[in-house]
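In structure tokens, the next block holds one chain alone, the form predicted alone.
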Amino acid sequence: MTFNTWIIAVDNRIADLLAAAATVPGEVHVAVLGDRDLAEELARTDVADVLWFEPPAGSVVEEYAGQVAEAVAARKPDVVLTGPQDAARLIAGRLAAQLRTPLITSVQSIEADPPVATRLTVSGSVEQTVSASPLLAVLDSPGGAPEATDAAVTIDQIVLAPGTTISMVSAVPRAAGADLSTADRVVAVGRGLAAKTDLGLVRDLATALGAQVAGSLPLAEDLGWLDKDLCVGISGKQISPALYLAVGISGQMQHMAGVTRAQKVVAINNDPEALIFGKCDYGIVGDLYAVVPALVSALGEPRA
């Protein structure tokens, strides 16, 4: 038996939806919402074509979300994948209502056949695998771009009304922070931390190895020592890089949730009995405040 797979793009960070809309047997077809080099970049990727919508100059997603949703669910999808961009998952609440179907969060794989979603619930203590029909799922990662192949498909526009009643007033752009969801390393700081201005020990760490910072919930939300945009865990960004290591983290559920597909885990702490070191590969019992310099000292020049 073949499936109606459908992807919803908000940009090019789709090479996990990709590999889980592979797991279902039949065609796979994205839905791209941005301008036409984005189009033309997804539609050089492994899928049968690509249904492009150009959002309106001065538009918000709000306005025309729905007619998005309209048009996917008019393809009648059997399966539709996507990321936890908000456009996305703001698509996806739409396209819900449209196919009578409820939305699956916090999925982490796609298995078929039949098409089925794995994701974590309760903090992430619980792996949970879940059937609907149609099956509309947002992956925790969506992944980095995918690879090119030599053809390209056929892309078909479909011009986007213009709302009444919801307009943009202003755009302010903000300086750019890290994206942790394409880090290969990521070193992360917990409450183990004595103060703010100690980061700077964390940081010097992440230079070393090549890395981007990251936190905890409480040291952004109740210290306010990080940006919320740099928090890893279930309240936070789930991510997976090749290297995560946890600096003054005690290993609390709710932030393994977000690591759990780190290829390698390294923790540093001074408690022997911290949760984190029965969640790690490898551990490293110890005061951050000698542990680190040590491996800053011994890391010598920053890595590329």
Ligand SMILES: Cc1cc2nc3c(=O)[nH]c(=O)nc-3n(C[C@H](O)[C@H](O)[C@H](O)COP(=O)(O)OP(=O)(O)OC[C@H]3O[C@@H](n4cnc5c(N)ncnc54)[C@H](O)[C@@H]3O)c2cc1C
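Requested next: the structure of the form predicted together with this ligand (the form predicted alone having been shown above).
Here you get just the chain by itself.
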């Protein structure tokens, strides 16, 4: 049996969506909401064709979720895959209503024939496999930019009717934060750190490991010691690095839900009863102010 598979793209991060779609027999189509450059970039990927929705210049893409969903629903998809971006989730919600099918979020992977999604729920503590027809899945990690193919497929352009509800007031650029979702190693720091000026200690460890720095919600939001984009957990990023090292983090569920897909979790905490020691692969029970510098120097020593 073959399936009519659609990817909904609101930016170029679709590599993992493409990989997931490739496991489903049949043609893969991409519906793109964005500018011409994006449509052209995604036309040079391994898909059958591109349906390009062009929003009027200077408008807010969220406004067009309904129009995109309607056009995709009319093409009778069997499988729809998208990422967790706000605009993508809004389109997915509209598709659920249009297709009268459940919206399945926090999806880690899919299998075809018949289409089945594997998802995490209850803050990452339960893994389920579910089926629905059509299968409408929002994947946690849509992947990075796709690999370009030599030839471009056809682009079918749909001109969107201008929205009337939401208008742009201002867009103030900000430095794009490090992309934690694709980081291979992450060192995260929590309330165990006594002062913002001690962040240098953690950065040294990150440098020694070639890792990116992240933090718990209190550090990234309440205290504002780190950029908000660097919060790991249910209100922040859900990441899947090969190595996650948590320094002075207690391991509350809302935080740990962000790292259920990390391969190895390491904790440094001075409280032997800390929750995180029940949720990690390796741990050092000790004062981070002594352990972190020791770790930096041990990492510098040659392999035994």
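Take the two forms, superpose them, and find the largest set of C-alpha atoms that agree within 1.5 Å; that set is the rigid core. Please read all numbers here as calculations on a predicted model, not as lab measurements. Numbering follows the first chain given and starts at 1.
In the core-superposed comparison between these two forms, the C-alpha atom of residue 245 has shifted by at least 2 angstroms. For residue 206, a C-alpha deviation of 2 angstroms or more is recorded between these two forms after rigid-core alignment. Relative to the superposed core, residue 218 undergoes a Cα shift of 2 Å or more between these two forms.
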